[in-house]
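For reference, the chain that follows is the form predicted on its own, supplied as structure tokens.
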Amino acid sequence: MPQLDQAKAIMDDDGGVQREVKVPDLSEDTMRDMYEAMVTTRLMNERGMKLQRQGRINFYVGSEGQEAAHVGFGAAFEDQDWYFPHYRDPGVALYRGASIEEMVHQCYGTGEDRMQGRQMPNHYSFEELNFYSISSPVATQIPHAVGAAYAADLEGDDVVTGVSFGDGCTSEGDFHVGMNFAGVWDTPTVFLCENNQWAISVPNEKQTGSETFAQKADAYGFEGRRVDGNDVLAMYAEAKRAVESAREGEGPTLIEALTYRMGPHSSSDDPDRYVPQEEIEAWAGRDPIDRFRTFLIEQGVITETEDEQMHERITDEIEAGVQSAEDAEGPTIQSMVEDVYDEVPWHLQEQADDLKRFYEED
């Protein structure tokens, strides 16, 4: 496991608190909410991959093993803050209040999907939660987050932007553009690099010549920090410090979360062709959900019975969402020409009408 001794941690691998380490001051309700978001992400991942294999949805991107990295990070922001995710961050939307049923409808692309089937499955967007649309092209969200932070700062809005991305994104031009702009203008932005060791099939050593991803922040004039990404408490504590710093006008921070992608890159990938089995087994012993569950039980925040009931309730909610999506109608033909213009232009309406007649006559 790469350089975990250099990463900040609060819990040990078994869920116990390390000596002489300060545990963040979190209410029991907040810790339960964080845990539930992590568990829901894992259960949705398991169900989503099965649905894709059964041909019931077209695609799925998993987050198995990375739940602590993004949930701990996302929980550190306030409701008014804006979050620019990548495709392994469903837990942040769930923590902010996204509906399981609506997320399932999005994966199916039904008429009840707010994007009307125009986005890839697992690419969510929740305007009311300040959770911006996920994009498949990697790193495009980085300049968006920085630009939004700059605009909010100019307007005097009390907003910090958070943006997450994988280690492979650091090889994209958008990473440099966003980091450089943030460093020059001290934008209130917190960057999260979820270093899961693999950019599809490209390992870290073929991704960068730097010793760490965190140190890349030095070149742009701000701080980079390394955190144990499988420790949700450490992720929260480090992100909270960075968010408060940004809100006080002290500029951006880059957080590198050392974590691991415990499944395929997506439902279209076969990691058995390139991931060593011993590597998977080693990281499986540091499962972020098992680790946090042990901590919560030992601290008396939840009981084993409550944990089992939570799993059953979430599983039932996911199944209800699947049934709702499979019973739903698809998007209408009219929806294809809406949502872009205030009024649908005549030529687009004419095409939509022709398409409707085609299907009615068929």
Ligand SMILES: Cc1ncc(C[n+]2csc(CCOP(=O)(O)OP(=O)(O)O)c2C)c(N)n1
Given for the second form:
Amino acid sequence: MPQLDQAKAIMDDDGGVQREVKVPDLSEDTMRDMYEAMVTTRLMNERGMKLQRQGRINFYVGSEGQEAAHVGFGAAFEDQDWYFPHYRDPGVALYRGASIEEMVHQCYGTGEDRMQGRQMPNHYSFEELNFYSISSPVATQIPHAVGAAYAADLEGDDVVTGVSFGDGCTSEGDFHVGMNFAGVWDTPTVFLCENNQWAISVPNEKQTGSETFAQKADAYGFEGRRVDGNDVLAMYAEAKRAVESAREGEGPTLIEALTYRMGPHSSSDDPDRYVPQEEIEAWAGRDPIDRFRTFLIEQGVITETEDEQMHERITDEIEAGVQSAEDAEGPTIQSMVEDVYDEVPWHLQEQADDLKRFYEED
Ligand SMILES: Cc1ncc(C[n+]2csc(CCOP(=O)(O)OP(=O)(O)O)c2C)c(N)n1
Ligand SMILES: [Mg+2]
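Complement to the form predicted on its own: the form predicted together with this ligand:
Then the entire complex follows, led off by the chain already shown.
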């Protein structure tokens, strides 16, 4: 993997510390929280894919292999900062304190889902955590993040915005519009391009003629940096530096995380038809969770027993969420016409009432 020679790393592939770099100054509690968000993302991913295969939910987008890239990045922001996520980044919501139970309800689209089943599974939104709604049309979150940063700056608010997206998103107009605006107006925005080597079945060498995704920042007048995206500590260190610089008024940064999509694009994809076996094997030894676990155990931050207990506790919490979602009622017919207008307009109410009569719902 020659690309990785140019990327910054703190941990080696086995979770040991590389001597020449400085480990970021993180408390043991923060490192445990980061690890827990990564493990929860992985365990939810495994359960979510099975639920989809069993026909209990209709779709799932996994994050396997990318937990360090987004959790390390997301952990570098403060509570007042806003995060505009890519669909592969539920770990940032978990790190910010999202409830597993609520996330499972979202995947089922129950009546207790705050979006009332209107969004695709995995497309979470947590306003109270400053975690913006995940959108399916790729790259749309980029201008949103830049606009929010520009507005915060105008208001004099101490807010930096973070936005993540895939390598494929860099071919969208929204990426260039957002990057250009951020460069011209020096908005306090930190961009994360998760280069997971694929955009569904399109390999990244067909995505760009540039040598790296990081270098695209040069064209917009700010810095682009390449990081080992499977090294959560390196991701955190680079993101922290960029967030602090944005907060001090020094403008945006683009971080390219070199990582790997270790699973299918989504539950609707069959990567066996296009991903070479050698590539899967080459990345298998660089699992970001294994690397961080080894590091934490070697540094005495967690023990093997605590790690097992953490896995059991999270697995039980996911199971309780599944039970709760399967016991819950679905959204009401009335919910179909709510939440857009302050008061439901008569013509929508009439249609909802017709439908209720059809289904004999009160
Ligand atoms: C505007 C738009 N065009 C096309 C799609 C279909 N689509 C969904 S995911 C995807 C690939 C995105 O690849 P990348 O940005 O690398 O993100 P990754 O899935 O690898 O995380 C595409 C083309 C879409 N969702 N939105
Ligand atoms: Mg990709």
